[in-house]
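Next up: just one chain, as structure tokens, the form predicted on its own.
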Amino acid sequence: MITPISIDMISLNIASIAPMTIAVLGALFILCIDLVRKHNDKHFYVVLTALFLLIDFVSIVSYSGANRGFFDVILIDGISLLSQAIIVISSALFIFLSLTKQRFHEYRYPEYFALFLFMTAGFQFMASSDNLILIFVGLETASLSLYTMIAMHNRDKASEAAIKYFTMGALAAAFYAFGAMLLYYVTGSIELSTISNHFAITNFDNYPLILLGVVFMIGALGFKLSLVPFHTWAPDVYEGSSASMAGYIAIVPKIAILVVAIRFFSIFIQADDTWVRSTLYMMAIITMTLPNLIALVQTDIKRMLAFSSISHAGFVLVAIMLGTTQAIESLFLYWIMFAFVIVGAFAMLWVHRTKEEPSFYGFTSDYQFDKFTGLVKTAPVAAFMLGILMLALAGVPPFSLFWGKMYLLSATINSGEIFLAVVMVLNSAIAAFYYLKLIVYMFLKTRDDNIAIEYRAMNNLILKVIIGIAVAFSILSIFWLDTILAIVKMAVQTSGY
């Protein structure tokens, strides 16, 4: 006679997935609506995509259960927390963008929305778990939707760009397959904690085997989040997506794939692996420097953001690569402050682009630099608006980036890195080069061919507000400065680092 298994659902903590689970059942909601009823207007899903995210920021914030759950691969801690709150609210400011006036092909599909939900409870179960395997379940339901997603906008690049991600993804996740089988050979585990627990008993017993696995794993992480040399997919992907989808890239995955380093890497850097630590020491320098002069000679705006989120990328590695709490406590409240400014400033070149094809001016692309040549004339308000997030994103005082940015400097410091602290300054000011060189086209250079060209209006309310409080938190962050770092600390403090 078999024995029935028995499951104490208290121990299980169902609790513990109901954030990703609220994500997950709206998506089939959504799929199930579009059943019964078609041709629904892209604003009801809309809401109903805001409505299932607000439900589960509530359920996020409201968590009180244990640190595990559901078999014990969930683990809900403060970083876990603070992490799935901004994979939220950021989802939910980039959703409402597509309350645009202009007409796209992917929003008059539900199945835009339904990926939507899928995408942001893939990068929640990331964020919330150190077993490899969900881990990875999480990434690749996460990756397959947003592959889909950017092949369904309606543009000349869209497909490839697509392709490229989906390519270059496809690599990652067989990195990541194969460095995570190695680890589990050289320790019978697929769970970090007790992964950690063997090398710290072993004393890293078979380190060539574990070397190679951390190789593999560092090819995977490095293509997610788009660190030199494995970054040669973002310019292309972020031109061929729309801009809002491309802000969504810079933010969103990133913060998901940087919860995974931090709980992966953190085995080693405690146990001050050389290796390890100097690997990442040199990343970080190459992808702060690289792509800081390769955004130098850009001529399109799109191309410019895109190369500069990877050097934010080397900027957020260096707290990873140092390990202490304070360095981990500036990653999040530098990605808070890096995600307000970037939901703005590609919210401003979504809502603002011309109703003509960029051929029809003699341009490349809708956002090349010459064609934002004198916008302080035709649309001051917006000229304003970008001119405010382009500082911002420069570090300079007292815009919000700014304070980011000298968090990180202080734990760079106070670990005794004085030479990566003054290379962090360097890139800080060639970064301002490029981010002043839009200003300057707005603001002090003038059309040679007395073309006026028609930018949309911010007609719609919602996208106003979006773009305001943006630009608003860029500006006053200071006063919301001790608010933040407090949750920050909180969450990373209680975690454990």
The other form holds:
Amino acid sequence: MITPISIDMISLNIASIAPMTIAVLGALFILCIDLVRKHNDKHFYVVLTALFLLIDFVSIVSYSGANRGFFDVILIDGISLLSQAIIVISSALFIFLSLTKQRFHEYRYPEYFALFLFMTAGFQFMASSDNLILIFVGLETASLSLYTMIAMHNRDKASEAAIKYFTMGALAAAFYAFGAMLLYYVTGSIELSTISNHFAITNFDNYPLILLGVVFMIGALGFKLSLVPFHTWAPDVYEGSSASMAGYIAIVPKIAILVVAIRFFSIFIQADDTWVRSTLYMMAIITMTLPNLIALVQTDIKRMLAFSSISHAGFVLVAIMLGTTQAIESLFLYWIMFAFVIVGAFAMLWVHRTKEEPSFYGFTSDYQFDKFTGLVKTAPVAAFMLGILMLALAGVPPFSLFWGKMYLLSATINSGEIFLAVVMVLNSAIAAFYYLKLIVYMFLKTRDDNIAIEYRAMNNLILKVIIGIAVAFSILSIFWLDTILAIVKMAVQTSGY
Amino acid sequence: MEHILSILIFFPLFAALIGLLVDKESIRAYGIVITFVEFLLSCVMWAGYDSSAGSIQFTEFIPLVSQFGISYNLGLDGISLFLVIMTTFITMISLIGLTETRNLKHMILSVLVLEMAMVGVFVALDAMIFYLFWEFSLVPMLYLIGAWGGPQRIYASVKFFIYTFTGSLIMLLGMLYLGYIYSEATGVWSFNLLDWYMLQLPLDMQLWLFAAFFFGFAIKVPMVPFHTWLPYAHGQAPTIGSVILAAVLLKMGTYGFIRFSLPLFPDASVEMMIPMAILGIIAIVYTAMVAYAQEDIKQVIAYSSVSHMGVIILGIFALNVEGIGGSIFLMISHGIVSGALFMLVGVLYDRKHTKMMSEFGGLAKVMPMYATIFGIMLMASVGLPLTIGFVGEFLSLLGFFAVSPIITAIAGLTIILGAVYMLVLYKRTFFGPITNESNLKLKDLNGREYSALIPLVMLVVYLGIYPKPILEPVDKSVKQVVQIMYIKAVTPEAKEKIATVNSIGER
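The form predicted in complex with the partner chain, contrasted with the form predicted on its own above:
Full complex below, order starting with the chain above.
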């Protein structure tokens, strides 16, 4: 005899999945339009995507329901809303980067834009759940879309990057499933809150098995966050995908996975688990330092930025490891600041892609340092903007990322981790060297061979506006720091971190 | 007069932004006009400064990040007043004497941006705002050295940047920790220096924080053993870069010691008196010897800068009114004198495109006026009485005499050793027969060079004979710093030490 299940619509809290639903519906809508009328211009789809993201954003900002929905599977708390907002805003900025003058293979397919919205929805689901299965579903939805979109970029290295990312991603997914399984075995639940309660009640009974589960989870999350030693995919994927996609990979997937990492690791950090804490501590130090040293010798800017973004991931891992309120706040502040700088920097690289193959000018890649030699003479405004973005990445005040770094350092010091703070500071100094390298090429070296590089092939107003927004945000960040900090504080403190 | 400090900071910045519209042909005149107006503004500020009180004046306060205690907080006292005036003055003079022609627009606009950062450092009273200007000043300087410098300019500029950047980041840790301590003590975050002055810290914490700030300031000064970036930076920098670097940027470090280290960590400062003095002495003696061994005229002056900065450090860590006041005066005088010397070397370099002493000899015959002005500046650098260099050096040494006569005696070598390498330089360059035929055709100073150098000569002589206009306001403000130190010191030994070293003329 099956008992009838009565579902109360109010207890379902439909509003809690409204933002993701909008993105998914938008994607389906785009696919349907393609059925009716083929060969629409990419501008049409870009604007449509942006509009759906706008509605998505409004529904996030205006959300005012309970923070649980769908049988407690959905968890919409402060950090969920905040990270969703970051995801949607950065996605919207990046989708506009496809409005280049030059035509690209991938933008001819409406599926690209549908995948983009599916991916956004996937990341939003990840950020707003504490159910390990729903997180997994969101993660895979987003990742599979992402692999496909990278592969659609139809250049030699693009398929290589996509396959590399896919195989490694599949391994990470397996890690995740295995880790979740072990945790389920020990606790009988896949809800992080229940798992946490179970640990508290049983006082971490069956500790070796729990640790094994944690190890697999570290592997899975570490892969997506590109923490050393799970970082090896990052440089190749960045190099293979188009500059706008590489910038996207640097920010959006990571913020979603960071929220998952905060939710997951805070169980152990708040229980003062030495093993997890010291593992994260070591990983943070290695992730900050090692890629920094590798980045010093790169000759390709995109690879350099890939290694540097691994190093930045190490910085925010420190925040997760500390787990204090200020640390979690600093994580979000850091990532917001970082997002805008990265949008600007990768958009700048995107704009400087030449129409001809790089070998036409005797370069091995599109973004070799040497290509930017003497840029201040040929395109002074571009050089100054890129210079400012590099200084921002290096953490030179008053540019945006400095404030994120400062707040994070402060959180580190306040937790009494002076040694870690010194390591972070020294790493910033090392990082300054390779960011300066680009400035040195642009401003201090002069080109002797007079290759006339046509830089403006990609330039148009909308890209300039995006770059302008990023640079203005970087320069004037001190004026809205207070507002951002207020929002972040409210979001983090209402989520109970 | 209310917002004079903000105007002083941001006028050059806006001028630089608007300057983008100015035509290449007239950009030099534009730069000179802007820096002249800036200098006039700083003189107006001086006129409005109430010298009868040593307190902080022209304060401005706007909260910026209230949740983290960062505020736009400016103020000026006798210590910073003349450093600001010197900054605006030297920037103006260096632009007047500018002979560079390559990519002039970028250069002049960078100098204007640099001027903003330099003035900002001296008037900021919020640690974060101070740090902001402090770090930002590296960027235009990097560009100046790296784009217009000598053959090794890129190595020199990047070394300069990374070196100082690392030091300042460690200082940033100290600042953040101090902010944390303040928030623990009072419940609110604040990076306001005047709030921090109220904070009494235990001795071991003071020592750690002193060390953190020490890295930031000592690399900037530069103190031995952190001085290695300086000869490179000077050697490769264009004339205007060297002038501003020697005259103003180095003073930021010593100013930082007076503004931050002494009043914030009085006990640690007392503890560190002798170690700092020893570092100062090593700088004085060792770099003087190195200077003697140099072939390049510019390197001699670069090393002499390090040597003189040692005397300034010695004066500061005498911890008495005479020493600190003398060191501030020495900062001003060293700014004027070393700025002038670097300009003079630049004059020679413009004509001959070399700075090697061996290329010259007997220049006094072909360039008599040049030789005269060089001679006056050289005497001021050595510290001849009745020149500007004497007053500061004498007072700094007098101040430290109250602490330790032996160290002071060794430090007194600065005058002798300085005389040795400077006079040798003068002899080899200006006296003797003209060995190099091509030197016969060298022209003496021209109008532009006169207009840049004559004001400097007048200042050197005037302030050497009558230093009171500077010394009086400086002394009043320094007394307040010493008073804060005395009140804040937590250990009785430190209190007693501060009291004893400040008893010159009372015994």
